[in-house]
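Next up is one chain by itself, shown in structure tokens, the form predicted on its own.
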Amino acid sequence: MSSAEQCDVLIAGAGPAGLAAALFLIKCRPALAGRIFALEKARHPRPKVCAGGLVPKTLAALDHLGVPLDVPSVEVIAGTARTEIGSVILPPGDVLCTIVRRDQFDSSLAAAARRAGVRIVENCRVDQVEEGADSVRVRSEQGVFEAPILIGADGSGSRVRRAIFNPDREFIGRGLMIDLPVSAESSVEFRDHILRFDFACVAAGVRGYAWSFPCLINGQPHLNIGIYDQTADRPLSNKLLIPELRKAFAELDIPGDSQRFRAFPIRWFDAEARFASRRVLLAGDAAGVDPLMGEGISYAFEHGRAAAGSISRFLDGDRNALTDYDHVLRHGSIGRKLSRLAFAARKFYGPRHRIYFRMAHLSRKAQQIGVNWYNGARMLDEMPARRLIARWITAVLLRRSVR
């Protein structure tokens, strides 16, 4: 048997989920500096196809970790969402989302992790994972690594997930996107600091939505334009998705040539899946993200925080810690939120979607509460359901603030 590089915690994937777990771990156990290895199949800054939206809860996690947001970004403070029933408008207010380029953001996060003592091994694709009674061995392009615990944070196509958990069903949607240069003066997204969503494509059979986000590429204003389809059992072709995207934003010069678009998989949350074994945890896209909107960065940080807590207890001798992590991802605040979003996806993208879009138009207060809950603003997403409903009734019926 070949000798293996030994460490205390091994992470497959050096993206937001894996690096967040490492940073949370070192924050609570500084002695782990230099003893956490993250294996990255590419090299930072590496291309990453993603809209790159950071919601307020993600920014709060960065602040807690002491990691500055030191990459070019665009803050958005308003939003519109078009549906078959009409348009929903969120007027200017608090920051709804901060748009970054993922190659820059992930590279900055990796630099912060290195400063904290995480050893990132790049150009190191995971080939094989073997879980033993006392450790996990990973064979890779850069050799063999061994640790008492492994975090599988290697994306929607996770090799760790396939090797250890052998899933019998997969819930993987698809995103398709393109970046278009624009004038900041004439673009409503830049001028009004606004996000635009379009759910009218649901009528055409798309289980998802189209989006237009403002972003900066090499300092120049662009629109990140894309369409998300949640469908797992019958992926829709570009021949359907691209025309629906062009219809959603007909005033933009969106090309019809599919070769100019970039596609990416989005694994969404399955409450019946397993997220932990004896010595392996899944985090981020490997575990599954928001089924309704396909958003994953905030869950990468939430999974990272939860994984760090469980691993710290595991290293202290608590052999139930990883089972507890699985429970948190299923039934804790993370799991409850994702389950509710899965329920919403079934309704808004289902055969009776017009009814639910009509309900969403009834109250502007309810819309604002829903957005704040989704963004994790003021920790609304961790509030027990009864208290959240009580606040909703107070805000909507009595016209008082939800704060």
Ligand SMILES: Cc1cc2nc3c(=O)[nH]c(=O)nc-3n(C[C@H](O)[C@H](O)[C@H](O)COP(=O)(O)OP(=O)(O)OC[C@H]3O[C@@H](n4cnc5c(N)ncnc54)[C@H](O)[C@@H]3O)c2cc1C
Second form
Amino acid sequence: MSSAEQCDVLIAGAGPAGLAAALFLIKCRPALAGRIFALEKARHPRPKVCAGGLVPKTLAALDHLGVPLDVPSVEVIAGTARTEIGSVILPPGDVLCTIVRRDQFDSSLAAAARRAGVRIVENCRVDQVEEGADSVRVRSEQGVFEAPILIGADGSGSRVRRAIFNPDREFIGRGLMIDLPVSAESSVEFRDHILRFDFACVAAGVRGYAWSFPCLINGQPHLNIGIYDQTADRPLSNKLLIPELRKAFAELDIPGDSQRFRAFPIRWFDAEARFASRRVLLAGDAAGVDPLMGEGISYAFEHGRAAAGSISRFLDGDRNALTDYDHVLRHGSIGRKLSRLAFAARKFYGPRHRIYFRMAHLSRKAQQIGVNWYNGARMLDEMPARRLIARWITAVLLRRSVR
Ligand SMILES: Cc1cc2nc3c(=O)[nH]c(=O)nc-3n(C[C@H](O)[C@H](O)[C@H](O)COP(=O)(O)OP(=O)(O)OC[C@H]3O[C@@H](n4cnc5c(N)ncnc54)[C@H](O)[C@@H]3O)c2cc1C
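Output the form predicted in complex with the ligand next; the form predicted on its own has already been displayed.
Below is the entire complex, every chain and molecule, led by the chain shown above.
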């Protein structure tokens, strides 16, 4: 048997989930500096198909980790969402979303992780994973690595997940996107600091929405335009998605040629899946993220935080700590929120979607609560469902602020 390089914690994948887990771990156990290896198949800065929208909860996590957001970004403070029933306007307020380019953001996060003492082994694809009673062995492009614990943070197509959890069902949707140069003066997204969503494509059978986000590429204003479809069993073709995207933003010159678009899978949350075994935890897209909007960066950080907490307790001798991770992802605040988003996706993208879009139109206050909950503001996502619903109903019926 080939000799293996040893460390305390191995991570497959150095994207946001793997890097966040490493940073949270070192923050709670500084002695792990130099003892955590992240194996990454690419080399930072590497391209990543993503709109790069960071919700406030992600910025709060960066702040907690002491990692500055030191890459070019565009802040938006308002939004519009067009539906079959009419448009919902989110009026200007606090920062709703901060838009970055993922190659720059992930590379900056990797640099912060290296500074903290994480060893990132690049150009090192994980090929095989074997779980033993007390350790996990990983065969990679750069040899064999062994550790008592492995975090599978290798994205939607996770090899770790396939090797260890052998899932019998997969919920994987898709995002398709293109970047278009614009003039900042004539683009409403830049002028009014807004992002635009369009859910009208639900009527055509898309289980998702189209978006237009302002962003900077090489310092130049661009729109990142895309369409998300969560359909897992019969993925919709570009032939259907691209015309729906062009319809959503008819005033923009979006090409019809599918070669100009880039697509990537998004694994969404399945409450019945397993997220932890004896020695392996899944995080980020490998575990499954938001089914409603396909937002995954904040969950990458939340999973990273939860994984670090469980691993730290495990290293202190708590043998049940890794099983607890499974519980947190299913039934803790992360699992509850993702289950609610899965419920919302079934309603808003299901056959009775018109009824639910009509309900969403009822009250501006209720819309604001929905957005605050989504963005993780005021700890609304940690609130029990009954209290959250009571607040929402109060807002709709009494038309008063319930913050
Ligand atoms: C078109 C589109 C738009 C999106 N827009 C947003 C958005 O605006 N906001 C948002 O929050 N989310 C968005 N998402 C989702 C978001 O991109 C993901 O949820 C997020 O990247 C998950 O982070 P992660 O670290 O789990 O996975 P990833 O970012 O995919 O990172 C996984 C890492 O593992 C590496 N890797 C993969 N396989 C291996 C292997 N075998 N061995 C070693 N390394 C490996 C990869 O190279 C990569 O670096 C979007 C997704 C798509 C497709």
